[in-house]
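Here we start with a single chain on its own, the form predicted alone, put down as C-alpha cells.
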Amino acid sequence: MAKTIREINEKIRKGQAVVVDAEEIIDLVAQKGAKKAAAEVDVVTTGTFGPMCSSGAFLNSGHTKPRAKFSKVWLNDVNAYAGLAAVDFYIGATELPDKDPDNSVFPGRFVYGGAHVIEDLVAGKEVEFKATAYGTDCYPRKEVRSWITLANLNQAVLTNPRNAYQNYNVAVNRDGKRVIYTYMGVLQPGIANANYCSAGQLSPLLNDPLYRTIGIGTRIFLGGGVGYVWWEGTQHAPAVQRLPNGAPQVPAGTLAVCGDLKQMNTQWLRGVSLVGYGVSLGVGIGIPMPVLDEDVIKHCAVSDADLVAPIVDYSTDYPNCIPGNLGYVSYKELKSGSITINGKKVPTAGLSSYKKAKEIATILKEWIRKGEFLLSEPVASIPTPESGQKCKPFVEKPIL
C-alpha cells in the first residue's frame, strides 16, 4: 500500500512510525520480502560522515561603531570572503592561510585552514578577526581587530554548495615510482594501496539513486543539528553508467545543503587536514527515507555486495582527465580490508567512516521515533537520469 509524507508524519508525531537504518532494513527485507517490509516500516534512515571539500559557511558579525563595509576578512588568519553587505563574509572550509605554521617543520601538511577555523567556532572557541575597508560616508572605519565567537554572531549559516556525493572513485598510484599527495590521502606507488570514500549501504544517495525521495527542501541531520537540502549539488551528474538496481557505477548525484552553524557539534563537523594536498572539513549528514512503497524499500535495501566503485589511477589518468578506469570493486571487498587490482592484492583504507554513518542514521533514527524530526515534503525534485544532465568540462578559449 503506497504512503504519503503527511501519513507518515502523522504517525511519528503519534509515536507510532516504524524506523529503521539502511543497514537493518538489509536483512528484514531478506527475512520478509520488500512488499511486507515496506507495509511494516515508516522511515530508512541514513548516514555518511567524510571530507567534504565543498564546504563553508556564511557569517554576520553585526556592525560596528562606527560602521565599517568589510572589503577583506580574516579569520584566525585565514581569507574569507567579503564581497557581500556590508557585515556578511563567508568561510570556506578548503581556504588555507598566507603562512601554513607548521611548513617550516613538514612542508606541505596543511594543519590549519577555513575547515579548522569553523569547528573551532562550532567549539565555542574564540577566533581573531581582522578586517579592512575602503571607507565611505556611511561606512567610515577603514580597519577591525577584535576577537568573535559563534554566540555572539547575529547569523552563522553553514552552506555547503556539494556535499554527499552519491558514490565515488577508488583511488590508486600506478606510477612506479612517487609517492603523490591527493584530496584522496597519500597513494603509495605501484598501486601499492587503494583509498575510497563512501558509506556505502548507508550513504543517502546510494539509497535513494534515482532522487525520489530526497529534493530541494528535504529536512536533513547536518552537523548534528538540523539543515535543508537547498539545491543539487555542484557537479550533480545523474546521467551516468548504472547498475540494474539503478546504483550509479561511478561518482554521480549531490546534494547542496545548509543549516545552522549554531545547532551544529564538533562530533559531526571537523576540520581535516590532508598532507601534500590541503584541508577540507568532515561532515555528518543523515537523511530519513519515507517508505513511500515498494520500489523505495528496494532501493533501500542494496548492500554493499550490491554496491560498486570505480578504481581511478590519481598519478596519471585523473589529473589528466583522462576517460575510463582499472575496473569496479564492490564496497564489501572494499571493506574486507583489502581488493585485487592486475592479480595483485592491495590494501584498502576508507576516508569516511562507516562506524559515525552508523552513528548518524541511529540518532536520526531516535529523533524520528520520539517525534522529534518530522518528514518535509520536497518543495521541488533534482535532476533524475531522465534528464540526461552530465558533468560538463571546462571550455577553454584563448584570451589574445
Contents of the next structure:
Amino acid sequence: MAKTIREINEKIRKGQAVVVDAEEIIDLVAQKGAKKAAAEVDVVTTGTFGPMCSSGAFLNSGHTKPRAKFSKVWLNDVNAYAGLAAVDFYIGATELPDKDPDNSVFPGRFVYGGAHVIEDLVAGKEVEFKATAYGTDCYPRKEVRSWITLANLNQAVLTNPRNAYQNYNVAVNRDGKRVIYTYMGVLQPGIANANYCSAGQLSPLLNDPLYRTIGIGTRIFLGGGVGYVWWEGTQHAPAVQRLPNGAPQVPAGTLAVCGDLKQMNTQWLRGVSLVGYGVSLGVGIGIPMPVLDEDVIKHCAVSDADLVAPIVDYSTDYPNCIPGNLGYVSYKELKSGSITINGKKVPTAGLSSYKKAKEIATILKEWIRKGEFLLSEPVASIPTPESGQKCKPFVEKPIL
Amino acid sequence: MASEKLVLNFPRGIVREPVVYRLVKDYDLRVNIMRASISPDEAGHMVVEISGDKRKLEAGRKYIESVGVTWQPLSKDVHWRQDRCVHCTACVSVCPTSALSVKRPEMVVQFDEDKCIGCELCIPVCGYAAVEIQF
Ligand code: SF4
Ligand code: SF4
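Given the form predicted alone above, produce the structure of the same protein in the form predicted in complex with the partner chain.
Time for the whole complex; same chain goes first.
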C-alpha cells in the first residue's frame, strides 16, 4: 500500500503519525516484515553528528551609521569573507585567526577558528567585530569596531555546501614510524588504530541510499533548528561501487544544507579542534524518511551489519590520491571497538557521535509526533547512480 | 632523598627491556609501581613512584630516555567535562587504562577518575576540549 507525503502530513497534523527512528525500524521490520511495517509506520527518522568542514554562515550585520561597505571583516580575529554586498559576509568553519600559529609548531592545536565563532554566536556570546572599507560616496565609513551578537544580526544563515556524507573512509596509518595528524584524528604508525566517521545505520543518506526521498527542498533538523536541503552537496558522487542493498561501499552522496542560525543550539553545533589539522564544525543533522512504500522501509531497515566502509591509508595513499583500499569492514565491527586488519587486532574510534545521532533522531521523532514538523515534498531530486556522476580530480594545466 | 611520580610510556617493541630492574640495580633507586598496562605487542604505560638520591634520579631518567621510553610527571587532576563531551569515542582508543571507556551498544562514553593515570594522551585527541587538566 503506497502512501503520499501529503497523506503522511495529514496524519502528522492530526497527531496520528506513527514515527520510529532508523534504529528501532530494524527490529520492527525483522519481526513484522517489510510489508506490514510499511503499512504501520509513516515516518522513519535518522540522525548524524560529526565534524563537517564544509560549513559556514552568511551573516548580515545591519548598516552602521554612517554606512560602510565592508571590504575586510574579522570576527574574534577570524577573517570572514566580505566580497558581497555592503554588510553581508560569510564566516567559514575552518578559517583561522590571522595570527594563529597553525602548524608552524607541529602538531598545531587550532584552539579557535570560524567554527568556534559560529558556536560563540549561537551561545549568545558577544563577538568582537572589526571591519575595514575603502569608502565611497554612498558608504563613507572606513573602519568599524564593535561587539556584535547573533540576536542583533538581521539574518544569520548556516549555509553548508557539503554535509552528511553518505559513508566515509576508515582511516589508518600504514607508515612504520611516523604519527600522523589528520582530519580523521591522530593515527598511530603501523596501523595501530583506526578511525571511522559515520552514524552507520542511523545516518541519513545510508537510509536513503539511492536518493529517493531526500532531494532539494527536503526539510530537516539542522543544528537544533529547522533547515533545508538546498542542493546536492559538493563532491556528490553517486556513481560508486554499491552493495546489493544499494548502500555505497565508499564515500558517495553529500548534501548542501542551510538553516536559520538563530534557531540553533550549541548542543548540535560545536567548534572542533583537530590537532595537527585545523578547525572544523561539529554539525548535527536529522532527516525524516517518509514511508511511501515497502521499498523505502527496506532501505531504512538497514543495520550496521549490512553497511561497510573502506579502510584507507592516510600516510601515503590518501595524500597522494592513490586509489584502492585495505579492505572493507562493517559498521558493526567498527562499533565493537576493534577490527582485524591483515590478521592484526586494531582498536577503533569514532569521530561521529552515535549517541548524538540517536538523540537527534529521537528529537525529530518527537517533533513529528507532536505535529510540529511536517515533511516536505522535494522540488527536484539530486543526481542518482544512473547519472554516472563521480567526483572529479583537479585538472592541472601548468602555467608556463 | 628525592621522590617523584612519573608516567612511563613504552613504545611498541621495547617492553622487554627490564627498565624497572635496571633502575633498581644500576641506579640504586626505589621503584614503586603504582599502575601498569603493558602487553608485548602494544605500546604500554606504567605509573611509578621513584625515590633515591637526586643525582641518581636524574641519571635514571636519562637511562629511561636512552632506551626509547618517554616519561612525564604524573599530573593528577584530569577533568572530563561531561557537558562538553559529544561522545565521539575518539579518546577511548588512546586511553591506556580504560579510564575513558564506551558503553555499548549505546556508544556512551564514561570516565572513571580512579583509573586515570594522568598520562594526558586523551587531551590532544579530544577535539571538543572535553578533557582538561587542572593544575
Ligand atoms: S589522562 Fe586521559 S588517556 Fe590518560 S589515563 Fe587519564 S583519561 Fe586515560
Ligand atoms: S574525544 Fe572528547 S568529545 Fe570525544 S568522547 Fe572523548 S572526551 Fe568526549
